[in-house]
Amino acid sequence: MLQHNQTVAAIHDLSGVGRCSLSVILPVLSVMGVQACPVPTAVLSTHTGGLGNFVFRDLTDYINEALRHYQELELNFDCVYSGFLGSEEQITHCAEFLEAYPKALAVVDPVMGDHGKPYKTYTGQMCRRMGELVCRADLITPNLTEAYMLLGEEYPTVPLTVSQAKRTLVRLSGLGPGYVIITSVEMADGQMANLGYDKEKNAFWRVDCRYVPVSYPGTGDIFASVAVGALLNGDSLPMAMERATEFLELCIKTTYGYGTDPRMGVMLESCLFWLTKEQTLTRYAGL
């Protein structure tokens, strides 16, 4: 009997240098044992962060011929997940793709902006329409700067406590998503922790990072795609966010023990045989 793979139709740019987007989450999904099938929104040379002056070439036309192509075919996804926009017209088209597979896990990262700002490509209008995006999702993958930039109220600038860490997942419930995650929060009580709330079974979680005091590019692209590949293969919310936060801890040290270029991201090559191994996971804990 043949195996079917769990199918994701992965909407995201592809940088070519500098380790982010669909350049880590394919091989991500694929070690993971999960056929991702790229749907670029748009190609870069390289990312935007400090790398001099990039190619951008923007593939909008591109994704609404793919759904019709792959509708044509007939073809299924298990999972239609997005991430970087490269337009307002875009957001239009993820609505459509997830609007032609409504049994598909829609997983919506609103790569937005980060450290209290959004990035300098998203308009206004961009943000707020994200929010089109975020009511069709199953789950939503946010930072901090993004979840309160998708309730429209400033970004905090003391850590939080736990009632605030709470409020803000339930409201971001609210919008539309099941399962929320908000991605390196800065606690009160001084821990780094990725977030995490099941609306139906109304609970939360908390996975504690491990600081490393470097940024990479990518981080949020390998989190996300984690958490994807480990709920389709069956874990629980708590089980793929703990899985995906090991992981990348993984990768942040190995790449900063050996003192790489930030700007290159991180040497995934050198740890994906960490998610072909089976786990044992005990960090998640109740918030």
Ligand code: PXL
Contents of the next structure:
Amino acid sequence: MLQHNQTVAAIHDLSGVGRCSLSVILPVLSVMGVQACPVPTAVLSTHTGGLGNFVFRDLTDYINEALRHYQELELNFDCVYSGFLGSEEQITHCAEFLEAYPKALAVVDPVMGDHGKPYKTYTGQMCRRMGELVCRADLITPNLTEAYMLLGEEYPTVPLTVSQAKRTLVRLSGLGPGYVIITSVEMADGQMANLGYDKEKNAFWRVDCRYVPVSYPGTGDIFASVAVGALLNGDSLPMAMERATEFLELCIKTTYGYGTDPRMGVMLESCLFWLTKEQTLTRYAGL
Ligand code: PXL
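Return the form predicted in complex with this ligand of this protein as a structure block, the form predicted alone having already been given.
What follows is the entire complex, opening with the chain shown before.
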């Protein structure tokens, strides 16, 4: 059921080209009927993944000043949702933001890396300190690389069995969050899957993904923002996971078919309409 006037403080970077972070998070949340209030952590000319010498302007001082202003205005947010951070100090400011709104749904996308490697601007210390945000979160949405970075374990070189996957989800929820979603997990049965865990219900979920042999930046941001919009609109955890998975498949398949430069991200503009339509969600399964 659509709950009106939901507001999200979205603490992410703004990358001008390459369709990631706020450039995709704002349209996704808007089209889902949720008001997204951007709190930019940095401004970049492009994302950091293979488009050359990107311009990077750090906005560390901005975050806590913006928070102070919102507190002066006695504004409330239904959700605080953080992602890509520009500096280590921003972890402290993000934690303050989460603490300022204890009733808000706290979503931490621990953006740090992909394909087993950290992103260019992420230092070891930033990765280690990400735990300070994760422990304050109701929901975290790491990819498999980030999941293992959070646990301080080696990235697995072989697909995961169901029991390994469950153990990883439970260990992540042990860091704090009641809901854990891990994206793009290669399972031992040959499927790629998005996995979820609800600590209170002790329920494990999976939504299998249709494989496409190209990787695009920003897909983690699109997945997490659809899941956030869906939960704020009243979806259950597995429904939110399925909605996000299906939408991403539409974005990826559409883009793959046009054969555009993968570094430019997915063709979000051609796909946003899907989020405005009612969907029957029956693909999710227990893990
Ligand atoms: O989509 C994650 C992301 C966000 N922001 C910036 C990035 C990336 C991934 O490469 O470079 C700036």
